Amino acid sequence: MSTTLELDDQGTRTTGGPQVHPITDTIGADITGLDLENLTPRDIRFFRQAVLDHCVVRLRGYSIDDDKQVELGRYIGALTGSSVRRDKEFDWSKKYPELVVISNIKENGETIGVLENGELNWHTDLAFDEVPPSLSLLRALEVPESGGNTGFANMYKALESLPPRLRQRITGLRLKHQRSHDAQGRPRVGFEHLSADDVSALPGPVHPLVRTHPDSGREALYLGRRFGGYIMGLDVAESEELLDELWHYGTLPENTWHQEWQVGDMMVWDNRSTMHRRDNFPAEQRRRMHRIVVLGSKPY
């Protein structure tokens, strides 16, 4: 069912305007009806109410273009960029530096883009930096016959799952974020001389287990990615059994929802509240998204 809720300049809602339309009870909606070309105060407003509601939203049928894109999520706050470094430079960061292209193409036998077609894990974007973004923008240009699907995990939802005995025990814990290494286990350009044989010694930020989000004030878990992820104070041993039964629990089916892209969807969620991971695709078809994150703070 949709919802015809719209702000007005006090932050009150009233009806009329754009719309949002629920893709399932848990995790993600449409919003239609927005004036890209126009956008007002309101309209923002709208906005981030709908992604702290949905926690994560998707504009389709929108034309949008990089301008659009970045202007957006310019509104929305400060764009900001991994502090991993690259092994190398792109053409495409050149204008817009917070802009990353996230392609298998090749073009004079070079990749113009980043995590080309493999599986990617469920993660949370950026988790080990010390201060993460907050939402991510991501668009379509182009995309696979097959695969390629974009997953959303509710990490509201995830929390409540817990039994309350699991609850109870991660009270106060505290997770580091291992930045050395990517998911695949492959050390990043400046970390070539560490092992990750020993997660609690690699460096990375140390975030809560349980974050409260800044604007909606609810708790949810708060899990980064499972590859190098160590609970401070715990026998390693510890740390990776607790941290098993965790993720079982961050990605159960009833709290997820996939995305199937169509050329210029625009998928934008929150990483205070979600988490996200995608399907593989043949190495053979090309598949391009470009993709902005917004400034967030310390995890607390």
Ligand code: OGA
Second form
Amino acid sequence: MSTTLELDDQGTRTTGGPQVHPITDTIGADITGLDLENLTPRDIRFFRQAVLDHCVVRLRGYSIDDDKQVELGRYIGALTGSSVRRDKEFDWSKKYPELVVISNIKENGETIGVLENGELNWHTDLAFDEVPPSLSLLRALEVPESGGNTGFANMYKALESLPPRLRQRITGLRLKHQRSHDAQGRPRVGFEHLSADDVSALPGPVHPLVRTHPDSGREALYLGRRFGGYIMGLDVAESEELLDELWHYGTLPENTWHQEWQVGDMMVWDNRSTMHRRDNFPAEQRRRMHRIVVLGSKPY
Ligand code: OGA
Ligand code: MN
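Can I get the form predicted together with N-oxalylglycine (OGA) as well, since the one above is the form predicted on its own?
Let us now look at the entire complex, which starts with that chain.
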């Protein structure tokens, strides 16, 4: 299936215009033919709809710089910063304080970015905020020769994959998304002395396990990150067991796809309907990405 915009606002037939090309049946699409220098309201509607329909879109073969990335993000909504404290203050962009550099590159012995090396476990961005982001826009400036692919999982499909008894069991249940530890289980700055032995005691907001997407109206499984998750009202052991089961269905390979980056690619994903992860890659190879996130709304 591919959709072509063939009518202009007056219903006149036009040629060209953006097109969406699904990458898999499950998740992901390329958008071709966007004229980024002359974006129209119709292009923006098309772009938003493609993200809603395919959960993740890729802009490949365009020339996108920080200005253009931020411009696209702002057409969708308000940009927001990360709420977590970092080991050191970065000064990535005077122009765009919300821009985050994700990189393992060191300059003068100092790392220039965050989430430097290694695998990243499945997660959805900033679910540990009261008001998590809607979209993330991640653009590749340097990529390693091998590894460092980013995987995406469709969380509508994850919900549909649950056996009926499990789907029934989680109706109305709420998950605490701890904010003290990262997805790898490492304590964040300021929480080094907090033991994660009792996950029910970790700080963080509570969101429904099944959330309704405010734009599509569809229900999706909303897991955030596995480490430190706690389902309210259950014994910790019971919560752990139920979470393990949900995570199994949440990351079924048939509901996922992995992006192999090329320099210049920009991935735009919907944090309300997806999770993502990253493959390991050789630590000595340079990887540099720029990310912005768009503020969403409180999950319900
Ligand atoms: C992120 C993220 C994965 C990657 O930017 O939120 O998880 O592949 N990045 O760098
Ligand atoms: Mn992420």
